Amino acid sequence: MQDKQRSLAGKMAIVTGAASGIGAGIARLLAAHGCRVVIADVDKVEGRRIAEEFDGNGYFCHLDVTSEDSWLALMSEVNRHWGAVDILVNNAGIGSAESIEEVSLDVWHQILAVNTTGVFLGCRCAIQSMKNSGGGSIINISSALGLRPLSSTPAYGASKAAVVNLTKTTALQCAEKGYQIRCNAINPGFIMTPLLENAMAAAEDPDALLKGYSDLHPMGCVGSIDDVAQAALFLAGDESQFITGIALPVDGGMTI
């Protein structure tokens, strides 16, 4: 098997929301491997932070993941400093435990507007750049909840399964068209970051909040950051090249 320093080695990647939680450690990881790597993201401050750590190989560019022309603009600058992309991980996503008789219109379209849009623009811009540059890989990060749903979830459920959906059909087009272009999903379960840490820290019983979370999962318990950064490793190399279109639970069983 290719070593994955050799294969990722000098390739550039785009991690959106990577300011901080599973965008952060993917980044990392890639960086890691010998990947240039353009944190994109809202966060000015923890977003160069980031970049900072990777002497030389990392890049801070503010990305609203939302908007097309935010997006228009970060690939003509990544394209202008760096070149050609060769990974996108979709990773920027927002949350609420809301149920449907109690979300509000407006955090419904909030979620579907980040996680679901955001996702949909990332895959247009980087086929556009991919695919005149030989290809690349595509990973837009799903959730567990995507797969199986919660009641307590339905914006941030639905909008995951919609990225489901969404790499599916990418793949479809990108093999279609002969591109070279690889697109993938990964759906992490209840993952150790820091919003989960925090939320523990406010509650009047955090073990009984981990334990909650854990007992989701038939292994018994939450998942790291790495874990999730490790599939995204996986995908973004070589060693994946004949996997196209898939949504891979990092989920402790959770969706058996």
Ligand code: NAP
Second form
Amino acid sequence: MQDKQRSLAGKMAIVTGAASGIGAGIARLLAAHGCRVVIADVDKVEGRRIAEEFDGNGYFCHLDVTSEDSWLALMSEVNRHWGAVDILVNNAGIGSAESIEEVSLDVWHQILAVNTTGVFLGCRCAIQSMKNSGGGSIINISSALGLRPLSSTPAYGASKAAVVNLTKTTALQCAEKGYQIRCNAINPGFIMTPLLENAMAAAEDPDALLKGYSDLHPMGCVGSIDDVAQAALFLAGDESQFITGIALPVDGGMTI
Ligand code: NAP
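Switching forms now, from the form predicted alone to the form predicted in complex with this ligand, please provide the structure.
Then the entire complex follows, led off by the chain already shown.
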């Protein structure tokens, strides 16, 4: 383990939406750096499978991020099992690609419920736990589309822009109260996850689809799960101890 990441050894992290994609990547990297990791997800089968990869340092808990009761049950179960939370990664999120003229009110509510309300509930639960246990780090996975909108994703973009603002207000509240809790957002560009892989597998011309996504990024390619996980690792540990309230683009220049 490198010196700079020693601060994470023995810490306890909750990663929401960690049964798949970016969340699973963040969970794996935190576990590789000595964290005990709670995989919190609606997907029990994949969630348990990922948790088992970490032997005794992985634990699956069912969580629907949209439900306050589900959050309270998670925090109480985790507290009984492992004690206080040091790191929360609010990663669970869902997408939609319908323009403002097409998107239904039901879809709008669903996207906001998971992507924004889920992060709000997570931040509130984490503050409650961390402020009594010496502090911690909250990391919210927003999106480049929360900083630079596309006309095809109004609900998703609005939900992720709200996460940036919520991150800053959470960071300010914790700093003003002297809680020793930092809160930061990561804004990934398009990332090669199962979602994108499946879209390519289903496309008539997968290369053209990938080129379309790649061309949105000045660096000319989409990102990897590890690109996002490395940013989360940095924001989780003491190396970023004077950083709070930022929205960190990991996007190959997409938001320049
Ligand atoms: P993913 O592979 O679809 O994984 C998301 C996970 O969250 C899945 O296991 C999903 O379970 C779970 N989930 C969905 N609704 C939930 C809920 N209500 N409560 C708890 N868990 C729930 O997604 P991803 O591509 O890794 O994206 C992860 C995060 O990064 C999201 O916030 C996304 O908006 C953000 N992001 C992704 C990209 C990208 O290009 N992939 C770019 C920018 C930002 P089910 O599969 O059972 O629904």
